[in-house]
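The form predicted on its own is given below as one chain in structure tokens.
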Amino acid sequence: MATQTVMKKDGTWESEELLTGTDAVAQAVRLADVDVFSAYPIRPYTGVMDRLAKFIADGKFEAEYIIADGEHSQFEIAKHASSVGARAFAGSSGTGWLFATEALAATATDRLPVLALVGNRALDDPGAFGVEHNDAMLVRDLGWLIVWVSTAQEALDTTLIGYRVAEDPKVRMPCAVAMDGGYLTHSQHMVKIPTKEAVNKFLPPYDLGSRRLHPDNPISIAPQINEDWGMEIRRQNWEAAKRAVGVIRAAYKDFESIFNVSYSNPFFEEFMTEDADTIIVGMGTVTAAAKTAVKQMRKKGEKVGYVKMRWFRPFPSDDLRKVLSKASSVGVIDRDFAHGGPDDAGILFNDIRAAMYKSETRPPMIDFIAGLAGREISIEDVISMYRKTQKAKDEEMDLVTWVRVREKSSSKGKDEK
């Protein structure tokens, strides 16, 4: 493993290492001094539990490491650990994340700030290990915070930020850090690792306050309620999600002041959008191809830009609307599917379109379903998306395009499966 010292005079950074995306999350879990880590292996998430096991074996990390008998049990362990005041971590991928659905829902409605890594993976059947975003999106309306990362450095930073936001008394919601399976979980990047002292300045100890389950604090979490109280509880969770927006802004501001790392807008990254006539929006590792496409088209004098979404929940409606309203046309890359959804478009597209309803300009929008089951989205693919999006400002285009799909798979009748 390549390692080099990058210690700054203020002691902010400890070293720089060549890490995979899952390695980077494991480093953040170690630095966050997580108390309980529940685990059950499933590709492509598994790398994080392997690295944490090595940290414990090498004496670099002290935590209660609990191997569960399945994903459901794994997340139940994390949920209950969080309720008694332990900082908890878990993770999964694809159908493993779905197997834990009951526990994931209860963790959100109980407002327990567990942090989980979702190594995005296609949903079975047929079996596939490639990336899709539908697994993490499963909990988008349950009360989970969801944030996508596109580099290993961002994975480490965002895990720390995720704990800071989730555990804030004004929020107390679980947080899912999502990363593309294979393209990020297993690829290696040079990552700056902060010192424990710097992390302690940024991330306060976990404290549930009066909500901590303890013999000296006889309270009830998740009591059975009748119809008279369900609405009030849902409203409380709704208010917490609204407050999360301000807490996220404050967390990134503090992160920048301590680590001297700027994320500009916490919710998304803009790339050459200031004078862009055409903007495409995407999430995850497609960003590398998208940025390269923008650079190539800019050299030809074309005013194009890219927006990389980070936070999917809470959704940054106001901020995103301000940026996209300046464009003449907007494209959205959906690495997800919503069969039978509004206008047969993807999930991200329809969320963005809903946010743009209040825009005075309402630029024409096109949705691109791409990269499902791990299929590569190439630079040429993104350039083609830009070309089609550019045309949308002058002529009527198909609302949804499936990118580089075999045409026979779209046939009907005897070939339909």
Partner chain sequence: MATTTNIEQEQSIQRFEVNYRGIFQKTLAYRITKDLVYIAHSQGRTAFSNGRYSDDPQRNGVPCANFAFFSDEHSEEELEAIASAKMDIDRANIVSVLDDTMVKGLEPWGHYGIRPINEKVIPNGILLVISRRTPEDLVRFLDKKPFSYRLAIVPGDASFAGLWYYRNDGTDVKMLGAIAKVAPSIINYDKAKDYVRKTYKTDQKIEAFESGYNSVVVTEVAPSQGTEWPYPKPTLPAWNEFEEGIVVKAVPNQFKIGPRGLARNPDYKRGTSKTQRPIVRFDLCTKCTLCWYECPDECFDPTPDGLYDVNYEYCTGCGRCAEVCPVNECIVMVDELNFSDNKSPWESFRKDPKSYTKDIEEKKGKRRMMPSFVTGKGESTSEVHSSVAFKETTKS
Second form
Amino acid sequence: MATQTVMKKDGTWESEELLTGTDAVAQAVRLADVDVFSAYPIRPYTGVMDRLAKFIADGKFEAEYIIADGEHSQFEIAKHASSVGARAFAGSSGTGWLFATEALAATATDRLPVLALVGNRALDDPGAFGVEHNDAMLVRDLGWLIVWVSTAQEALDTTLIGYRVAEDPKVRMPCAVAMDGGYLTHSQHMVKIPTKEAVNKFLPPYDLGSRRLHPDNPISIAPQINEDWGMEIRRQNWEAAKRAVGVIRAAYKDFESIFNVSYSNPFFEEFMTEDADTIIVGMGTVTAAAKTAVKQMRKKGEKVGYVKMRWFRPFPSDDLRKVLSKASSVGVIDRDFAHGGPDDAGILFNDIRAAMYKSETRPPMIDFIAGLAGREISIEDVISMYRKTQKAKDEEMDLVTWVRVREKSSSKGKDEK
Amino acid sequence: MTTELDENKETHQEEFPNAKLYNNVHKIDLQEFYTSGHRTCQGCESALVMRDFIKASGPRTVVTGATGCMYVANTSYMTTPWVVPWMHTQLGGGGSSAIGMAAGLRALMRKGKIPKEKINVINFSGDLGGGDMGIGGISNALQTDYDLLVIMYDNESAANTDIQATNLTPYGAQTTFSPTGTKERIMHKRWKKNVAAMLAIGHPNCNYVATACATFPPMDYMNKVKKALSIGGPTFIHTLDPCPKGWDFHPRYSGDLGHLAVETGIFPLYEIVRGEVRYTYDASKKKRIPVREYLEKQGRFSHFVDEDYELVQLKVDEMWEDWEIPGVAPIKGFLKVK
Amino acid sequence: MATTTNIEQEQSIQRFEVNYRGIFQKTLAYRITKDLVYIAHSQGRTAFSNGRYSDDPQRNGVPCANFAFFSDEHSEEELEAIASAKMDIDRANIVSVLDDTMVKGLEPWGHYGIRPINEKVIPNGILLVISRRTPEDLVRFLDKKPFSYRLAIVPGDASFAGLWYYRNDGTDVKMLGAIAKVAPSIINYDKAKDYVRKTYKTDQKIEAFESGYNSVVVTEVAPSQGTEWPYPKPTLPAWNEFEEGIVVKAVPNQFKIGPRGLARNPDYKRGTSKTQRPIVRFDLCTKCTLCWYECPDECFDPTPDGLYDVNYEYCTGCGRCAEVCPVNECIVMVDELNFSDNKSPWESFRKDPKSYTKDIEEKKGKRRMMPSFVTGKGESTSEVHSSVAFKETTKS
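To complete the pair, please output the form predicted together with its partner chain; the form predicted on its own was given just before.
Below is the entire complex, every chain and molecule, led by the chain shown above.
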């Protein structure tokens, strides 16, 4: 968790309020002076739109507010608002986010810095409201920045940082702020709300420059290409994704100096990893249980540590290698599934394992599929994960373990081979 | 044709004080804002639909084009025929792209981030994108209070994708999805979807809906664009674009096919201004040419036999003689009962 | 573009290209490459065909290309890899042309430039054209090559065979006959004839095949012959040499009355789509504006005297202006090969109305061609006895 100084009366903070994660994002959208937002209802992200609509109704926020006819339209609206130079916000969850996929892909290849809230939700079928990370992860290869937040305060801060990074001329990529549905989207916490003045210091006005669609800047955007152009255009986007790394670091530095709030490494948070021989990596609200588990185990003198992933795209390969290569075994918690993927492991696990391949020392790694469709992950669950991971140092363990899944004890969950 | 040039008495200029309507072809603005150098077919009617809407709208306009012929053919990277700002939108994104641009510009003007001025917002979508996939988004656009215009250019097929049938393909037409064969002479048995009237009837916010044909009657289409852009709020125009490629006729005759579509009554020309229907070519009063003269000039109907022509004629007559609102709404209400 | 392959491979494979004008010649072009593959197959050769994918969707008039590849030594897989694992080819043993106006050059795509029709012809290769023209008539438009090659002419007209209604006029097998004659190493006469007999089962088809075989005339084109190609080939920028975000600058907002007074897309002219061009008798013009009003390619430039100049660089030759023009003989569509430049006709008319009129009347000739509505149903021709007399225009 970010370390924060107490509220100073120096004009940095406006107030402190009890907010849900989606409320916190709504506050950030208001403070960022977003020009256009397009809404469509789907649980659990939708709270942010409810709150923004009320802001409009109460005159606390001035923006064009559009109720779309579906998520595809919702994100087409945001994309084209962004193209004329308007700061745009949208969001969705689960199957709704997937319904928007075509627009999401085009927003990224058009290099338009729309910011979206993804309230993570299990994909249909069967219908489910609970959290699963597969929805946001669907765009992981399409040119979106994706960042996971695990507290309401982080949600507010990261939304401001997200706009700053996405709109940077060196980047100009859309940004998805993801949070665990049902948990962070709905639980309420005290959140410090910065002042407009402080936010303006941090977040410059949105300026598309020579790419703005306006009669004063006549251009054609996204003409049809043939085989002579596709490689070069994709190559440009690849470069932007790489440039994003440095821009993210700079943004967090400024954020710290203006708000006196430090997130140490912007890409992930390390918890008691310095001397840890067993490290578990997780993403989202599982962090609370994981950190508590670490504290309890540390009391018993066990050298365990935890890494909370924040930026999933761009993926912090180098930084992760440095931290994880020091451990003697590593576990990964996947709140997602990848049926038939490499070794039938989860998405986050395989991304980390791919990053570790370059490392001189490669500790054993095991994967935990946990908390799908909103199932809780308890402190005890995490402790049991640490136990398994510790064992993995010197004995062959199952590469993938489904945590807290009902199972007839006879079949031990082993594949018939 | 030439005789009709200087008349066009029925522009109803007085109803549209903010629109400078054309009443004489010699007064049409000479500059082009969609200009030469596009990969459209020889004789392409849809290209004229592009040329004329932007001529009527002028340079203070932003345009999106949904995937389709008028996207793929017009802009070959890294070139463009557009003088005005233009952007691609997804096949079903027409209405939403217009909302996005209109909302963005309004917000920026209201907040003083850009100067206040009237900037026309126009999207064009084809019959596949606008009439089928994107109709929900267009419906949503017509429910807003933004000043925007959606033009559905209708060449009655997915002519950009090898000429497949859409819901606006007329009964019996050959397409790659509805070829004629040894067992089935007619594969496409759906009647053309009545998009303009459907949208007019279903959207109380929409002040202006029209159908049009790019060159006939002269200036009619351009004036409809001017009316749509000046009346305020979201508006919709459906143009019928004879397509030499997909309909299989010589490009020289695109204009003639358009005239015939109107004069046979198979494509009704009207405008609905704040709910009031006005015919811009009244095929119920004027003597209609037999529809066969239109159909037999197109290779896509080359498999027709007499009974097919008769069936289509029957439907056209019904449209003008039995419909509650001739050529517009097929509902048969109390008026007809009396 | 093709990667250069070694000499042995070169000698062991043959490449065939057919250039055609989009949708109304699509079926015809596909039939030719398809038949070639079947015939080669019947000879026990390896062969396959494909089309230039970026031509899709094939707009009418826009130049398109199909390819066929042949070998006696390579497997189909090898042949595919060597000859054609790509969108376009860079050389061919035979480049065939279904509409002789294409000898003036091709511009199939934006930012592509106008390219010579004989660009891909290899040393001693063949350019095979259906035409009523003499070799000299065609060669004057062709790009000078550093080596000699052969020009083969099959007497005949461009066949716009149509789409849903397909005119089966024998042009396809006529081409096969010609190929069997000029390139027996690709398809053998007897096998080809067998194939035509078995496949089409009509005497007309066999006659057409024979006529192609017997009528094709081959002439040597020496390195000195042809023209210095005037059109540059655009260079393609590197990924870090053009703006990110798929942005293209719009055409400048510029217009003034007079020839070339309108700013146009500078990097994609459509003139090479023409089979005929509209020829204007300015002296007969009533200034009704309809040619300008109905032009879907924005090619008519209003002039100070109320006339409409034609920009032939961009005209695609659709004929709508001729169709809508209310004055007899004022706008007439004329064979594109009768013209060697794209100069402003209005300026020539202004310079000397009488000699301009005399000149274009000569080029128009007496024969008038009127296409039927349905493309595949051909055209009707008529003769004008004498051209309409020159009309002194009253200065406006």
